[in-house]
Each structure stands twice: as structure tokens, then as C-alpha cells.
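First, one chain by itself in C-alpha cells, the form predicted on its own.
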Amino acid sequence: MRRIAALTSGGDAPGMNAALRAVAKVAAANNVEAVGIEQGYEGLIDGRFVDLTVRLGPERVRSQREVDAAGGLGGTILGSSRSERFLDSKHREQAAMGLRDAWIDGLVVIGGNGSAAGAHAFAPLFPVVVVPASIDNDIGCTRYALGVDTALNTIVEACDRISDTARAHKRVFIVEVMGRQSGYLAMSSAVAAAADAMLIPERHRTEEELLDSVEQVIRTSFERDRAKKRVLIIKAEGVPYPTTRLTRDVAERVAGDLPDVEVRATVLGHLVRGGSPTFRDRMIAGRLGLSAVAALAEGASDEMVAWEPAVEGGTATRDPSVHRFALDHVLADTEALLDGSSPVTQRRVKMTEAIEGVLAL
């Protein structure tokens, strides 16, 4: 390989910059130049290239100092986008031609489900390997995606702060967290933040069932012998019951006999996406970035590097925690993860049901 390129696509996630740094440094260590592509697949179509490395001599390449420094930053220094144009084969052909004209031999795509689907469509035209990055942790074949650990730490810190003020005023807080169709962030943060309940889309409960459940948690929590000062309920954004309406509906139900209890809503929203990546996200980013460059060097394409795979199979790498999976397998496993047919999703739902009574104690 002479040159490789990297882009970040879809929703930003802490750890993307750390992955870019790893790609640049690993490439430089192997006397390979690295190029960044601005604004995801849109920039790939338009040929918006920036250097991630600088060549100092025939056998010497180093990463750009700005790239080294960016590894600890959230977001993505290359920018990101969702590209409608990339769905059109003529634009994918234009992108492949632009890469070849720039003497680029392989592409690393850092992103989530949509990015993986775009890479799979692009693979017949150009060598491409995906690094999973999505705070939602809704990507098949990998136990963790970049950004998940940072997002969870952000949610737990926010819930700790909310709990402080909730205890001071004997309040109920329903906190909505991101996650799209996946309840992973809600489930994991509920345990860590000692929430009284979690609401996740994988359980497919009706609005009436959800309302009854939340009301029961509040009434049980504020029984005379409990002496409880706050109730914290974490709700995934994928639950199809708007948080503000749920809050209003449950407040109306308990107002008559719990007049001193206030019910409030907090939507954390994009706050969850921001912030410097944690140690874990930086470490995973470095190891996945190294494995992605190695995969391209070995001639691999149409694959994703996965961290501690949650499914059997894949191709082993020199890193025991990283396996490579064909993108068609990743996309199929992702679909199963989201429609509930995946054993991983089924285990999560069973775990949620098992700990539901424990959370409310």
C-alpha cells in the first residue's frame, strides 16, 4: 500500500478522532501515507481530501501533529454527514475514481449502521474496511462500538446530578437518553445510576402498560415506610411514548393522593454524544484502527473490525479481542439486533425483566 484514506460518517461519536489518530499513526509506522476525507461520503464524492500524515523522506512518514492532538477530542475533526447522493451508483463510481486518481489503495470508514451499509455498497468498487462507531451500540457482531462508554459515563454523571436536586425536593425525574431503536444505553445506565425503573423499546409495551408501570413505581417508592426522597426513571428515546406526554400523564394520575410529589422530564439529547472520549473508548479506537489498517494491508475488503464479538465466527486478527466480519453478516446481525430476533437482544430483555424488581427496591 502507498496511501490509505479514512472518513467519519453518520452520527458523531466520542472516539472517532482517536480512531483517526490510530489509522494515521499505524499507517505512518508502515511507511504508508494517510488521507482524511471531510464530511463523510459527501466529501468522498467531491474529493475533499486532507493529509493526516506528512512524508519526510523515502522511508519516513509521520502523523500530522494536529491529528495526534485531536485523539482526545470528542466529535470528529473531519466532520460528518448523511449522504443521499451516495445511494446512487454513479456517485459511488465517481468516488472510487477520485480515490484511484489520488493514488489511494484502501479506505477506512468510521461510523454506524448507515455507514456500514454505504461501505458494503462501495466495496465492489474499492477496498473498504469499517470501524464501528455509534453511541447507540446497535451494530451487529461487535460487543461495543466507539462512543458507547463515553456516552454511558455522561448519562450516569447527569443522572447523579439530577438525583441530587430530586432528593432535595422529593421529585420524580423521567430522563430520556439517546439510542434510537436500541435500549442499551437506558438499560446499562439505569443499573449504574441506581434508577428505579428503565423503559426500553425492546419490550414492546403499549402506552397504557408503560403508564401503569411508571405509576406503580412511583406509588411503591413513596409509600410511608419507604422514606424515599427521589424516583429516577430512565427512558430510551426509541420508546414510542413522548417523554413530555408520559410525564404529564403520570403526574395527573398521582396528583390526587401524592400532592407533594412533582414529576419532571429531562431529555438529555445530544449532550450524550459530546465530550472527550474515555480511556476505554480511546483504547478500543486504537486497537480497532490498527486492525483496520492491517486488514487493508492484507488485502481484505467489505469487512468490519469488531471488538470482543458478541457472535460466533469471523476472522481472527493478531489482537485477541478483535475479529473481522463480512459486512453482509454485520448488516444481517444488526437487523436481527433491532427487530428482536437476535439472541443478544433476547438476553438483554430477559435481564431487564429479571432486575426490574431489584431496581425499585
The other form holds:
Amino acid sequence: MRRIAALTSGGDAPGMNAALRAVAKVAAANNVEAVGIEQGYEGLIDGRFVDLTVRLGPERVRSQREVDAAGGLGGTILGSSRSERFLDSKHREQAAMGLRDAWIDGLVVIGGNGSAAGAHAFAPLFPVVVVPASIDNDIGCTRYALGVDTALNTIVEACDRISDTARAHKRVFIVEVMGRQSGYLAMSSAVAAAADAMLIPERHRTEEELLDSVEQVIRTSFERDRAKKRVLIIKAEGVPYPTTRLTRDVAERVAGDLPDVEVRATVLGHLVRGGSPTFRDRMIAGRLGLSAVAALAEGASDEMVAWEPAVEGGTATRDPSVHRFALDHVLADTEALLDGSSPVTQRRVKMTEAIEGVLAL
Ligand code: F6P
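Starting from the form predicted on its own above, please write out the structure of the form predicted in complex with 6-O-phosphono-beta-D-fructofuranose (F6P).
Starting with the chain above, the whole complex follows.
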């Protein structure tokens, strides 16, 4: 292997740059050049390549200093996209030709489940290995995707700040966090921020059920002898009840007998996706990046490197925390995770139901 390429795709996630840095440094250490591709699969189709390494001699390669420095930055220095064109085989063939013309032998795709599907479609044309990165933590086979830890830390900090002001006015706050189809961020942060309730799409509750449960939490919390100063409810973006409407509906329900209680909404949105990656995201990015380059060097393709596998199987690597999984397995497991048939999702739902009473205390 003489040259590899890497791209970042889909929603950016803190840790993507740390993974790029790892790919560049590990490649350089093995006398392999690394090339970055701008704007994800869009740049791949159009051949937008930038050097991540510098060749110093026949046996000497080093990483670009800008790439070294970027490891601590959020976002992605290469840019990202959700490419419609890459769904078309004609454009995937153009992309593979561009890589071969640039003497590139393998591709690392750093991204979420849409990016993994793209990589699986590309694998018959070109060797490709995926590094899971998505704040939503909705990728099959891996317990962990890059960006999740940073996003959770950001949410918890935001909730602490909101709690400060909420306590001053004895207010209810409904805080919406990202997670298009997955309630992972909402459920994990709810525990860490000591929220009073969490609303996640996996429970498939109707609007009426959601409204009843939020009303109940507010009423119980503000019972006279409980001396609660704030109510914090964390809601996942994927719950199909718009946060502003839910907030208004709840406020109307309690207005009559709790006239002093105000219900407010805060949508954290993209705030949660930015920021410097935490230690954990950087460490995992480094180890997954290393394993991805090693996989390509061993001739693997159509695979993902997973952090602490969430399912049986996969191929062990030299890193005890990293296993490799075929992408068709990853995609099937992702589907099960999102449609609720996965034991991982079922366990999460059971846990949230079990802790509901504890949260509301
Ligand atoms: O991919 C993760 C994610 O942040 C989701 O939680 C969110 O729904 C989506 O991306 C937002 O994507 P965009 O930035 O393209 O609107």
C-alpha cells in the first residue's frame, strides 16, 4: 500500500479531525501517503484531494503540521456533505476512477450510518473501511461512535446552566437535544444532568401520552412538601411532537391550578454538534483511525471498525477494544437499532421505563 485517502461524511462530529490525524500519522509511520478528500462523497466524485502527509524521501513520510494541530478541533477540516449524487452508480464509478488515477489504494470513510451505506455501495469498486462518527450513537455493531462523548458533555453543561436560571424562578424547562431517530443523547444526558424526565422516540408514545406524563411530572414535582426548585425535561429531537407545541400544550394544562409555574423550551440544536473533542473522543478516534489503516493494509474492505462491539462476531484486531464488522452486518444492526427490534434498543427502553420514577423524585 502506497497511498490511502480519507474523507468525512454526513453530520460532522467532534473527533472527526482526531481520526483524520490518526489516519495521517499511522499512514506516515508506515511509509504510506495520506490524502484527504474535501466535502465527503461530493468531493470524492469531483476528485477534490488535499495532502494530509508530506513525502520527505523514498522511506520517509510525515503528517502535515496543520493536520496534527487540527486533532483538537471540532467540526471537520475537510468539510462534509450528505451526497445525493453518490446514490447513483454512475457517480460512484467516476469516484473510483478518480481514486485509481491518483494512485490511491484504499479509502477511510469517517461518518455515520448514511455514510456507511454509501461505503457499502462503493466497496465492490474500491477498498473501503468505515470509522463510526455520529453524535446520535445510532450505528450498529459499535457501542460508541465518535462525537457522542463531546455532545453529552456539552448537553450536561447546558442543562446545568439552564438549571441555574430555572431554579432562580422555579421554572420548568423542556430541553430538546439532537437525535433524529435515536434517543441515546436524551437518555444518557438525562441521567447525568439529573433531569426529571426524558422523552425518547424509541418508546413510541402518542402526543396524549407524552402530554399526560409531562403534566404528571410537573404536578408531582411542585407538590408543596417536595420543595423542588426546577423541573428539567430532556426531549429527543426525534420525538414527533414539536417542542414548542408540547411546551405550550403543557403550560395550558397546568395554568389553572399552578398559576405561578412557567414552562419554557430550549432547543440546543447544532450547539451540541460543535466544540473541541473530549479526551474520550480523541482517544477513541486515535485507536479507530489506527485500526482502519491497519485493516486496509491487511487487504480488508467493506468493513467498519467498531469500538467495544455491541454484538457477537466481528474480527478481533490488535486493539482489544476494537473489532471489525462487515458493513452489511453493520447496516442490518443499525436498522434493528432504529426500528426497535434490536436487543440493545429494547434494553435501553426498559431501562428508561425503570428509572422514570427515580428521575422524577
Ligand atoms: O447526524 C446527526 C444529526 O446531528 C442529527 O442528530 C440531526 O437530526 C441531524 O444530524 C441534523 O443534520 P443537519 O445538520 O444536516 O440539519
